[in-house]
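First, one chain by itself: the form predicted alone, in structure tokens.
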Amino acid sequence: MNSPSIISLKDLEFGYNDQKAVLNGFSLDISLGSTTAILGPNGTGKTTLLYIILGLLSPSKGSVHILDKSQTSYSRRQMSQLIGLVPQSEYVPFDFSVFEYVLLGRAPYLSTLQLPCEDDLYAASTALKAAGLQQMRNRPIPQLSGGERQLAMVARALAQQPRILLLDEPTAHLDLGNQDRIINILRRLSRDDVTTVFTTHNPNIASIVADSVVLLNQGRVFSTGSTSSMLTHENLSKIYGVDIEVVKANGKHIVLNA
């Protein structure tokens, strides 16, 4: 039996300014306790469809449901407390240690002028463990290196506790150590019931992590499955506009020319 979605989107149009419309006519439900890979070339509207689900941007047409309820019925504390984001970059305006940047995370928790308790300090605590950054807790944040900051950005989300993830493009720009740290980390949000979504313009990170795919192509759903069934050379030569190899290693789908 499928498991229940906990994001539904329906028939949604977005374009930026008088710009073409960067999604149209979308349509898409991410199940219940899924790890979903969004794959597409540049340009196809993957992070901002990121922003739509956490209710950063607003559709011109069309829904959004979360947990069968309508986005627009949650407050902003609530889809904070629900949905967490990673994104590519975020630019840090302090030297806030990677302690304390984790634990803003714990805000959408707190009110207004409220200190963090013992329970935000042992969240932020177990997100740093989580992401292997227990060493690195009282480093200044713009002491990082690019992948350390990514898994700093990724270790907030963690201390957020979030039923939903969303992270645009995860691994981009990582060395193969920091790769196999976020890929560890996804796996292990699955196996926590975390629904995840993540952007990637890499089949390959997709074939590893995810167990469904949505591959976009000019702001539409080109196609949606199971990680298998969508990583073929058929379907990835289509949305990417060229020759694409595909083969079976191990029982992952890899490939060789994207």
The other form holds:
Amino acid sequence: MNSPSIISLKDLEFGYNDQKAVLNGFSLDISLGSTTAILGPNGTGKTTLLYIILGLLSPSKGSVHILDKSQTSYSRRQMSQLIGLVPQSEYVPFDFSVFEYVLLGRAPYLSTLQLPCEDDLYAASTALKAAGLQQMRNRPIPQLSGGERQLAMVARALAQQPRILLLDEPTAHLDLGNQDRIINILRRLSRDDVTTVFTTHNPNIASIVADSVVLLNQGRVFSTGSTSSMLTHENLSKIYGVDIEVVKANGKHIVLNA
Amino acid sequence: MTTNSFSKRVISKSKHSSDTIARFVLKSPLFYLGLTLAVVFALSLFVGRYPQPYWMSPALLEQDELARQLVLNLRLPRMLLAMLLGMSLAGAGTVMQMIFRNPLVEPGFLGVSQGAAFGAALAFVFVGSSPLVVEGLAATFAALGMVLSYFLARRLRFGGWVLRLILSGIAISALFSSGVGILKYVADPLSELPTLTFWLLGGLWSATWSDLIYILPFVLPSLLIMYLMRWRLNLLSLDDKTAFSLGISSAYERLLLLSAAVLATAVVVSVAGIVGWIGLIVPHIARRFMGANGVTALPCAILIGGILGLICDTVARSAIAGEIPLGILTAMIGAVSFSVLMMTNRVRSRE
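So that was the form predicted alone. Now I'd like the form predicted in complex with the partner chain, please.
What follows is the whole complex; the chain from before opens it.
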């Protein structure tokens, strides 16, 4: 945990429209190249936290530092070259092909009037391959299954070549095969020193890929630390409010709803 | 990976001989659409009702001074206007459907068409029917319609940006169309009402070179902005949060494209009256043939719009001894082609 932190959040406060604060006095440091899972029940501000890191939402109090510089000192374009987002879902009204869709991830490197060039096409092809979608290259996005769409969004974020990748519930609604593909992508990113932060309400996914886990409860960090120290019977039972059992298999913690 | 991408770039660069470029151009549907437009344009020059219905021999241009005058001063400006009208409406329609993420939007919906109609009606009933007055008032109220819709949308406390603009566009259009109704009611049924009704059906019978000079400074920059931002359109059709994460200042870029589209629409509508359906149908046709990607769909829509505008206007001025209002033809052709399009399987020219 002594590696330099790439994302540093201090004393964040955030609430939607004067309602009860979603985040309240939230602080967190994420180290370079780590994989962090944000775990917590629905409605505890997991997505809000991702959007604050992205800069889409600004906290009413507190500071966000990316690579030791204040988030506000970056331009929109610099930020988009630094941080990528895989949203939970996305409405695509037109029949873009998978490749055209993935190619949109190159936008941070193109000026307003520029068209993608050879290098961008190559980066998009590579990203497509990394997500295992090369056979679907020409399929229209609206015809894909939910899991394939999720992979297409991941591929688009990979084409963006960010230093930090934020993923909002990347494995929700995915079958085991596609979950496995996402997990492998996360592992490969961590090998390539890309810092990833993902939200999930499934402790098992966190257990499999995350180096550290942030447990969120009622807008506060309930606890944060290495994955094995976080995923315990006491912690999980407390934040989810039901009795949860944790067993160990193959060196990983498996969480069961007792 | 870097070495890979480099070597790939080198290989592909060396492949770009003039031969492959020529083959690429010949394979591009846009090339054939452009060719079609040129052929339709050339043929239309000789279609009309002089000296006899339907066809004038090109040789007549050399012998007959009247024929030359007619082609140069009446047909040519009118055909250029018809082409630009179709191009603007189709381009603006594609842009609006993409930035509003809604394939049912047409370019006049933001109070523009009904605003123009109201301005023209006001001119016919209270001011006078000289083209300058009618076009001036129509353009003014078209712009007013857009501005009102925009500011109303900012005030609405409901839904997201797209939904609010659509709703306020509907409200402002309804307001202006009720105004048109009142003006029709008070118009002199023998003189003003027929001219007004005819204008509202759309047409280019009064087109002159000066009309063309008036619309060019608005239409050309607008079309250019749309064309230059054709890849960007794809990004703007995504969710706001995705566009944001990709570094797009979507509010600013949307406003720029929206202004270009509305301006082009307002100007051509002020000259030609309400010519419906081109702006709604042509983008659909273009997407059917070329896929959704703005890079190809937008130029394709602009070319098809130009072709359709030319054909419809040529029919409007030459099919019968009188003038058929253009709006009737575009609606008829639009509705039929729309139905046929939706019944057939998707055609795509992709690799």
